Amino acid sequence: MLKKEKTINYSKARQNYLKRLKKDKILVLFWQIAIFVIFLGIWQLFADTGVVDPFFFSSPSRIVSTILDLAHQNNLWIHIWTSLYETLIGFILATLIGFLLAIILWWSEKLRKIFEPYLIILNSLPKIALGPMIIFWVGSGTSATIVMCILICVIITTISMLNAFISCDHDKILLMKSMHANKMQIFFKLILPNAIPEFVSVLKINVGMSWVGTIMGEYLSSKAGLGYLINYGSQILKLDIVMASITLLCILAAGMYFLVSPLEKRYKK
């Protein structure tokens, strides 16, 4: 025998609401890409008519041109690979080892109190500077341009972290602690489930801060990767390349941005 379906009656005033909801979203999606396809023609326009010089700021048919010119020499592939391989592996390391530094300064209070200082003097300090000395440490190419990724991020994981566990309501401590909670069931009953919010919003951050510091390291010593295609590109003065490798790398921060953002709906506050 077959179940019948549930039918679920909304009031009036909830199914306008509802009504109104998706008008609105469907027409901030359409603004949304409204405005990216007048920047586009804009941009193209001013470009063929000569109000900016193609030179010095490409336009978007020359940088299609130049993706497919890439594609077609069978090597933009490889460079796209890389740095997204060196960002993945930035990202997550990064990303875990900012989490347990957070665990092990939130589990001690000496060692949050001792630590502190050192975290927020190492956040200010500009990584590039290290530069030199991570090419000596780890040798150039990819292992640098991942320990570059990964002291841009870690540090603001670590903070980020550690402020979302201390900010656990004390109340709600002490009340587990009445009831003889021990510390970790206090931290994977309490302050872990408190502090997913910030979690998603960490991980927010460092997809852009991986990137960051993937075209950084890049920068620094690589023979591929898109941070390299812009170095080359502005040392041959093709900024037509250096245009194309900026867009690309928006799409791939993009497409990593949103894989990550369906999170933050998940676990809002």
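Residue numbers count along the first chain shown, from 1. Please read all numbers here as calculations on a predicted model, not as lab measurements. Definition used throughout: the rigid core is the maximal C-alpha set that superposes within 1.5 Å between two forms. First, how it differs from the form predicted together with the partner chain.
- Fitting the two forms on the rigid core leaves the C-alpha of residue 17 displaced by at least 2 angstroms between these two forms.
- Positional change of residue 26 between these two forms reaches 2 Å or more at the C-alpha, relative to the superposed core.
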Contents of the next structure:
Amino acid sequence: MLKKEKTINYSKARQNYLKRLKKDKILVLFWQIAIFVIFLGIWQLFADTGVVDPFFFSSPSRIVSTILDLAHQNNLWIHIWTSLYETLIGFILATLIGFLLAIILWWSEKLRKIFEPYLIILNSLPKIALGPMIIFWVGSGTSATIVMCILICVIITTISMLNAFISCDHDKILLMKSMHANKMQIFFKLILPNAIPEFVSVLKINVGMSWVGTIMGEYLSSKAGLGYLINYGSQILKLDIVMASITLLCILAAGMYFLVSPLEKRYKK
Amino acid sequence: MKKLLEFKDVSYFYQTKESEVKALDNISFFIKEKDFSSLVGPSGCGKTTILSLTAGLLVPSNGEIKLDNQPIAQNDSRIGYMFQRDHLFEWRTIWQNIILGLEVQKKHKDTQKLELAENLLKKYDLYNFKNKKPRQLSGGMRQRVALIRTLVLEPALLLLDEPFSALDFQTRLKVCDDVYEIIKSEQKTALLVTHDISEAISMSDKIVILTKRPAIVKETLELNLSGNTPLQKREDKDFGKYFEKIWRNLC
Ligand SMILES: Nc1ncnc2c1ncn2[C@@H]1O[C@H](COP(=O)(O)OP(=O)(O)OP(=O)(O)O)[C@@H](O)[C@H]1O
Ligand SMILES: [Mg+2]
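Same protein, different form: I have the form predicted alone, so give me the form predicted together with the partner chain.
Time for the whole complex; same chain goes first.
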């Protein structure tokens, strides 16, 4: 009701502006969908007419039927669930551990100085290289994948959060001190809320990274999961299975990303 | 009137990896209760250091600082500090910003303090913005909020470190008037640091002129300009005389 009243009061110029804004939005959405549909259409057409070999390039219809086949064989859900579960656990644990490490390192400047070179080295190390070791340490399968996931996300989480904590305006800290705030109060009332936009960015990055970790882990050693399915499909030369798995992976990763992104709208200026 | 703040032969050295920086050299001065005093001096001479020492954020290397005839303590709640920038927390509403200090000192359930906060907001035309976020306010309003945030802690002495220098000239004159009025009507003692000689003259009862680093007191001026507000005081015929005197002292 209130909203309606407001629109009536808008000036002509404002109405035009709002109309244009809405039109632009619809146009963008239209093209986003159009490009997707055109891409699928051309892909299908090329596959059907033999311009590309559907054995190597698959086609939208073959991907759909493969997914349906896999679903019928009843184990697709296990693969999806395994990957999703590993990713979520890895994502949550890595974010939590990284965050706690950042707090500890913020708290003690001495620890921060001591661990700085270690963080840099660990960050630049390609974590996948640790793959074989992980299998020796925790065994193959789900736990190895989760560990891989954590290793890939945790260091960058620590570094990003620590930077966000440290980059807080020094004068703001002095202001808190001039009010006689203790370190705990400074952290919870200033440092932490000040770092929330950065935390949201880290969450978004970690969504992507934890999927990398999961697929890497599953390539290395696994009996289930989308990474396993991709590996399996390529070994028995059924590239439709590979493409179908990649499609599902896309959908899952995008879904997780969209779950996180409303946070960004809320907390980023 | 009695002395509220007194520096007695205070020295301060900053320790850095490269060297020891002597910021203050045996500095002595005092300010009287309910006076509005200003510190002026060349850039980098140690003005902020004096305020930090007073606020207990730094401890003097030598000498003694007394507030109301007692040595100042580390966590002295008799002192309020207002910085150059308002440092309002963007994620808090105006009201939440104002009671930040009360929260920190666990006084945010004290109805008397909360009432004071409400009254100050009302009195200085900010009550309607109580639930707004700082970014919705103008620079001058933000500076007033910052002042109220300091005032609700009911400090005996207010320290102001170039609180107007981030504002444009027009706003600055207006905010000077506002802040002056608030401080005078709340009967606070204030110590202002400023680069702006006219600002110091128009607001102060007393001006302490410092030399370049390491700072010592070069001269102290007691002013008595007619007018109730800084803007009116700028009209006084002695204004120019004081200006020239300080100007020459700083060169
Ligand atoms: N943390 C620090 N470590 C080392 N030296 C410092 C530190 N803070 C200030 N100094 C030095 O001490 C001197 C006095 O600094 P201070 O900030 O008190 O000057 P100021 O008069 O407030 O300067 P400005 O007018 O620029 O605000 C300066 O020369 C500065 O370089
Ligand atoms: Mg300064």
